[in-house]
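Just one chain is shown here, as structure tokens, and it is the form predicted alone.
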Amino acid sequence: MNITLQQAEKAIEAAKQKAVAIDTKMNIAIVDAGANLVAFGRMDGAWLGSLDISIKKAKTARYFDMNTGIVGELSQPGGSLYNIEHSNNGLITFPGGVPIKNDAGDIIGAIGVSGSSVENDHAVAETGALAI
């Protein structure tokens, strides 16, 4: 199962609303179950450098079917995934990437958000993911 464009746009809209509510500007990427980009939104004034980061967060969340912050915890020195961020043409292992599930609990894609603190990135991504 894959996320549809309509669902991806709904997730982006929810994420944008959360970003506005917490007064930040975000880059928001949605990938499908195969980690292919489906939709992208860059809020006016969002950092250009965060564009690629948001896409990589979404891909990382889908590649490993977990929040990117969890991947980050596991990739610390001595961790079971140490240095994994160098695989797959570069991963992002800090918060802001969240898998997206359908009503049955199947992962259909992921959202990646970048443009603020990792706490804000995660909050915005989680809001987008839960909108589906």
The other form holds:
Protein chains: 4
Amino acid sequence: MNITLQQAEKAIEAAKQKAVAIDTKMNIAIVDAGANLVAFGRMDGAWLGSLDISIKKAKTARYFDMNTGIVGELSQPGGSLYNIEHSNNGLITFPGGVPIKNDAGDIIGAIGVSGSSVENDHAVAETGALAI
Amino acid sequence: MNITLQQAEKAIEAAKQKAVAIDTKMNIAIVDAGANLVAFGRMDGAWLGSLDISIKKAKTARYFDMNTGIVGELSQPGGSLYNIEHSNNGLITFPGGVPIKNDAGDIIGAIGVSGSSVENDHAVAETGALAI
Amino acid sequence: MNITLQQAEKAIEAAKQKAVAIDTKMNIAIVDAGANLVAFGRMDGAWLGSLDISIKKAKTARYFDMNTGIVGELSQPGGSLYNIEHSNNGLITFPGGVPIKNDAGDIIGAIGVSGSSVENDHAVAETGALAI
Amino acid sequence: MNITLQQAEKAIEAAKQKAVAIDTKMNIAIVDAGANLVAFGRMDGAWLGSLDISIKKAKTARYFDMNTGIVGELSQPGGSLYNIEHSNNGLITFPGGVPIKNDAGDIIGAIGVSGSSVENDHAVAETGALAI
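Give me the form predicted in complex with a further copy of the same chain now, not the form predicted alone.
Following is the full complex, with the preceding chain placed first.
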């Protein structure tokens, strides 16, 4: 019930290909069911600040078992989870973090991608998540 | 492809002269291409709290290779990068951080300035960045 | 003068093969010349606590451009660098971190390995470093 | 009763010249009477990990108004200040941090130097402190 390194590397490879296809440079992080880093890759020339963001997106997606952008809708001023980003040594709640499921539908980890627009980040993360 | 200490000191000197010219007292930080501090100067009487802000502005500008104020436009409530400031041990996303380029246009570091209005901070940072 | 993702992945692959050959399960981290993470892999069943250690070993090796074990010899009680581990948000100064050089002899990054005895950790790190 | 930026820059300049004279590459930090950074310079090619160490040495020297090496003699196992390094977000207690006094003998700040042997670090720090 936990992602393997082989699966994580497969997800990163698929994400990288998608990133190249849409002409972006990404940081790509995979965490396991325990929200701990399994694999990571920073493409040459990708934003340095996106390193930490990609890891935090992956953790956030597994912490709450949902896409990070959904958390971000609830964390706005006046929202029910206002400023939840202060927990867990910092969450990132805009799109780019996606849970990873096995064939049985169990969540076995998550992927976080950062380096471009949040739409591109999410598209690359989804490609990675679906590669497993 | 990395800023030298001599270049960093030249940038700080130019920034200080600009700060004096507009009657402000600034903290001025320079980071290299790896976002690590190269040089720093706090003018006498400058706000103490601006010390950390100037360093975070410089790092933020290099983390994303853009002026810090641009990040801040996207990190507002409802914006696509809302609360991105929780990453990287704290970003500062209002104006005053500017990437530094060499003659070939490569980014070799960044400057962060804090101690007055954000308009003044940005003006001083830009003066420092252009001195190289 | 900076390690590429392709080089980092090659180092991780070589390190993994060495880890398998000596029947160990390792966390393997690669940082660039700026001591920022480039690639990471945690082998299935590797100690969870070694995740952070492997990253700190890689950073430590680049911070001081030497094998981590050399720092550890100097940081013992009574040694000239006693308790240096309190700097840089935590160093790891026992063996397992090794600088990575290019063909010209320039240091372009570092590898950190953790998951077994320090002798095994160092052997796997060296194998990874030499693969580039 | 507080070091000025001009004095701090003078100390860094003297320290740099000493560092060159003994063929070393140093990180040099100056803090004021409040133990807050006033000026900093990292010489080209100096150890990256010494950045934080130089700042912590300067702070430690001002925190206790003595050379850092004296603190380190007391922080050894069995010593009266055993593991004092855990305080203040991390002290560095080996040589290289020296208080800075004005002509009246008042402590107005401190200098921290890191990048070589602790003997060299201390020699460069002392040169910087005496330049004021």
